Number of protein chains: 4
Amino acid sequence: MDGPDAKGLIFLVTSVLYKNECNILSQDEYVSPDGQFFMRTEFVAPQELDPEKVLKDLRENILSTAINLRINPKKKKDIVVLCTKEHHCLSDLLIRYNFDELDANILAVVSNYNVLQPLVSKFGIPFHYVSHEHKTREQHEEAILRTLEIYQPEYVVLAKYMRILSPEFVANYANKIVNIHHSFLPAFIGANPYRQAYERGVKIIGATAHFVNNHLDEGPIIAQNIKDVDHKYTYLDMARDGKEVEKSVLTQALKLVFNDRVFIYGNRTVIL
Amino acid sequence: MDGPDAKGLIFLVTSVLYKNECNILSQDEYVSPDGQFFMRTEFVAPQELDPEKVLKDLRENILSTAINLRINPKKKKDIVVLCTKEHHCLSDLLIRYNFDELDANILAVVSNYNVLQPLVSKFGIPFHYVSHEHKTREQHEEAILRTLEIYQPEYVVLAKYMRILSPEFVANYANKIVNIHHSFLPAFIGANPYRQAYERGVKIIGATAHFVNNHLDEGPIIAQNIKDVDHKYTYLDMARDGKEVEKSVLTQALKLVFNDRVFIYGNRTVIL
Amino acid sequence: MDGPDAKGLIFLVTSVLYKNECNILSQDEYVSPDGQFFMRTEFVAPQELDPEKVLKDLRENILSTAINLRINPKKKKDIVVLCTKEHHCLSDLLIRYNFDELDANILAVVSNYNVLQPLVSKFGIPFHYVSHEHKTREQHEEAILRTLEIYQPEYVVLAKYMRILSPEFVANYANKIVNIHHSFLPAFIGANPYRQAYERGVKIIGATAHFVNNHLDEGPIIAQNIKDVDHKYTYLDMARDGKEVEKSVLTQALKLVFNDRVFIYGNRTVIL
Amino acid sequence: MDGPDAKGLIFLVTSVLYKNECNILSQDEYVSPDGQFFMRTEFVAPQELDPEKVLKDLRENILSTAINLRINPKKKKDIVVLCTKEHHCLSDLLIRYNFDELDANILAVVSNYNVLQPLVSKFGIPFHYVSHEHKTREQHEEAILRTLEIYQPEYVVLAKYMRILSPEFVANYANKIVNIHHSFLPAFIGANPYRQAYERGVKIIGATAHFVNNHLDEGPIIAQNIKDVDHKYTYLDMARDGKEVEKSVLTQALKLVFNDRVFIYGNRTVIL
């Protein structure tokens, strides 16, 4: 649940649970600076309880229409892969996938080269190939949303997908698309990132995930880390040290959205 | 709040605060994979409101006798801190005490040397040297505990106090002594860790906070913190920068028992 | 090379390799507090030349015998990996393997169960199934030791092996057995580090990368690193968690030994 | 020594230094990739060698004088340090002084508010307080420039000196000014970088230590540090635990300058 603060909510909402005789496993709430409340309850419910009865009853105590009340059954998500000729942050997905270590069903991958169909095809998994060639960037879009249609995914995963999405497209994922960025937001923004901090010689680099809106790499930051470098490093060294970063943050953030752990509040996220 | 798990815990203890008027700011709890129950509530109360009042309904509340209540106001701990001939753990106490910056009044500083006399008399405060020579242990021992009597600490902080204390010594401040030790404990356990972690090649070296108890460098741990090395670091440059490294994990311990937030369970912490 | 310490011999050897044209792209020394010398050169020789020719030239030069030299072209290492059950270790060299970024070859892997067999026969790589079941230890390791002659492998990867290697069979492989241990050694050697961290209460985890020698857990440490854990961790979180870990450690090691880089010295590594 | 790559750079220098008796400890060398060489050789000459015969003797045999050669004899750095309000930079410089543990010695403590003199004089060190009120940006730094002819500081280190410093007065200690920035450059260049930092809800905030040129935040990095931070931090909060990073930080950026081991070339540094 998040919304405005007010006294009493974490009273209120733990008594409806215990009159539903629903035991709590573990709850984390935060209030922001200016007064924004989050919780997240993790409970345990008799198996006759049906979810909706606890809406209702949380809806009828916690009076303030202000508040969003969501309740998520423990299961796997069901997510779409876009990628482009980069094999590492997917090979990282499909590997967990394979061995049932991620919280996500991978329905499809989607890329506009067919450089990784060999890679995919191993793990039994539909790869579509949608080129970007004699189209449009909104019929090329199109196509993309076309695709990912057939899968009705829960979210999108932009695992290394080298095209910046338009508003338009992003629209139709509102909150629901991971990309994951190889800087340390926000320097290097744009192209480039690893050659950017080569130039001008940092000593650390990173990456960082982040959902995506209309505005590119701008989203809110789920997760990042970094990695020491040195001048010895030409900014392919970079790249190719940037790649175990990246795949690692990714792992990361999507743990935490697959688990229904993220709060996105305004550009910011809260992690519960 | 700690004590055998109990369904409700949590919708009761926030149900007294709130008919006290208390306002949480935050509240975190855990339970053990043994059915140990463990909460922290951070609320702010009715000014005219008595503590013991609070207690008294959460006691009537909560019926289970073998759950420990305990309100700790907001105040800085008295402490005395105990070293020998190194100041880096020291320094960095004095220097945080002096602008305010350390959630405690340090009362006074016991040494078994007076190597350090000077740094100390910089910040106006008292400074016992009391020296191990011509002494027993008992008796070195009683000599510190008469010292320590005069201060009444709530905790005794030894930074880099290089000798043993005696379980006799310690039941007089069971859980309440916060010790440093410079390896990654339990590896190196005993004497000249460095050099053993030398003579083991070690790629990482790091120091341990914990709570001293009956066995040497076996209390209940608080905080650990590492630092990477390599061949060419002999034991002498892994004790220069494992300084480095203690400090900031003393500091970082000290930071979260003074703020209430470390339960002992066994040989474990719980921190909320 | 490595040898005792001499006055000359980076002179000496530079003068060897300028007279030969050879130049150096890199070069590292280190001289041990006991006075052992270690010199790793990287150089680009005319293409003519012969390194058997350097060589020689650098024994005529550098007349102390107890000076060890070696040339390794710049090449792929051929390599046989052993596993048992998990599969994070070996997926992660798969994959590299697969997209040519793993300085070896993996000519075959070996397992006491046929649980991966169907991940690596993804990747068109031979799987031994060994089973270790109705045979005594000799067997068992006799029947490993025929299948890893068959692909002469210059190094074996252990890559969460579970069981324990015997003196004898080690020493048909001495210094070219690479292990990942999952502990921050030397701590909780033996069985079920994770259980022995978390009966610990430890606030960090880590995995150890080192050389298999005859005594179990004691070999020449090549890499490590660690991981933050709290009292939330059960011992099966930390064994998760872990493997993430022992993965980027036992990778890190790869690199640097299959590029020559790594010198052993009584239990100690020196990487240049 | 620095300058344009060449054929057998490191035979010639080796071989000067053994006709002259000298003993190599450590040297490093580096070729960037548009091909500048940069080396530091570490030795022991015999007692009665001048400096100046070895430096001849380089030059005359290394004949382009586009090299830059320097010998630098092991001794401690003079310095002065500029300060503001906040201590916790100077605080560790001052410590480590008194202890001699910085490589360095402190002749004065200038500052534009007087606040932490109390603090300098307890260690005994001239401090000048250069009020900038009541002055234009040219009134003060001319101020503060003849304090800092009084004292010929080889380098000038700003430990939290919030004032920007003009072209002009930079030109007078070029290379010499070392800067410790409270964000992790490029990110959050200019004021109040902390909170910048929370506006944009990243999850790592760090510090960076760079020299200072003309262009505000925009001189060559020497050393980098992070720490990880989540949605509960307010940028005071990050403000208050940055400080913790900003320290270690410079201290390990003035390690590395006051050991003569930065090069700068163009707006990177190499360190040997």
The other form holds:
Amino acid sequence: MDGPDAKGLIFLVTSVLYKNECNILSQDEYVSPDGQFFMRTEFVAPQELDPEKVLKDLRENILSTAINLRINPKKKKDIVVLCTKEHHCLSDLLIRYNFDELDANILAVVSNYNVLQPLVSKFGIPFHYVSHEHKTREQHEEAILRTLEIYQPEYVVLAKYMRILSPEFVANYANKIVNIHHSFLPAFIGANPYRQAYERGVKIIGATAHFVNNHLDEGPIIAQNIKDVDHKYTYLDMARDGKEVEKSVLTQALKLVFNDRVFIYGNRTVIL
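Can you swap the form predicted together with a further copy of the same chain for the form predicted on its own?
Just this one chain is shown here; partners and other molecules are left out.
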């Protein structure tokens, strides 16, 4: 739940859960400096209890209409992955999915190139090649949206998908698209960011996972990490190690999102 802070919110929620014979496993709260309250409660309910009844009781107990209440049953999220030519993030997700380490079901992979189709086919996952050639951006995105409609994913994951999405596309999956990029952006934009970083003599490389909004690579940040480098690194060394950081940060972010730990507040995230 999230909304304006008020006295007794924790008591009101836990009282409803107690009356419905639920057992609280964990709970975390945060109040932002401007008075926004966030709370995540993980609980076990009697098997016969309807989650909608709990939600109804909560709404009757918490009279403020400004409070957002959600009950998310613990389950794997359905996702579709978008990619281009780079395999490192996609292959990492496929391996984790294959060994049941992803907390998600990969329903399909969509790409504007067919380069990674042989890789995806090894895991028995549908691969859709939606070429952008001889199409406007609008036409290409409409084709991708038609493909996504087949699967109705809860989240779309951009595993190094190297095309800018339009606001119209993003609106179809608001706060449901997760992207990964190297943390040099926006300092080193355009082609060969690692070569640019090498030429500037950077001392750290890293990666950022974030939700996609209408501003390029400026959506709410979910997870970040860095790696120290020095003068001995070539730009190829940086690119190699940067890929490892990208894989780990994307996985970290997806675990947080798929386990319903991420609240979006403005252009920031609160992670409980």
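Positions refer to the first chain, counted from 1. Note that the structure is a prediction, hence the values are computed from the model and not measured. C-alpha atoms forming the largest set that superposes within 1.5 Å between two forms make up the rigid core.
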- Hey, does L49 budge by 2 Å or more at the Cα between the two forms once the core is superposed? no
- Message: Rigid core aligned, does the Cα position of Y30 differ by 2 Å or more between the two forms?
- Response: no
- If you line up the core, does A66 shift 2 angstroms or more at its C-alpha between the two forms? no
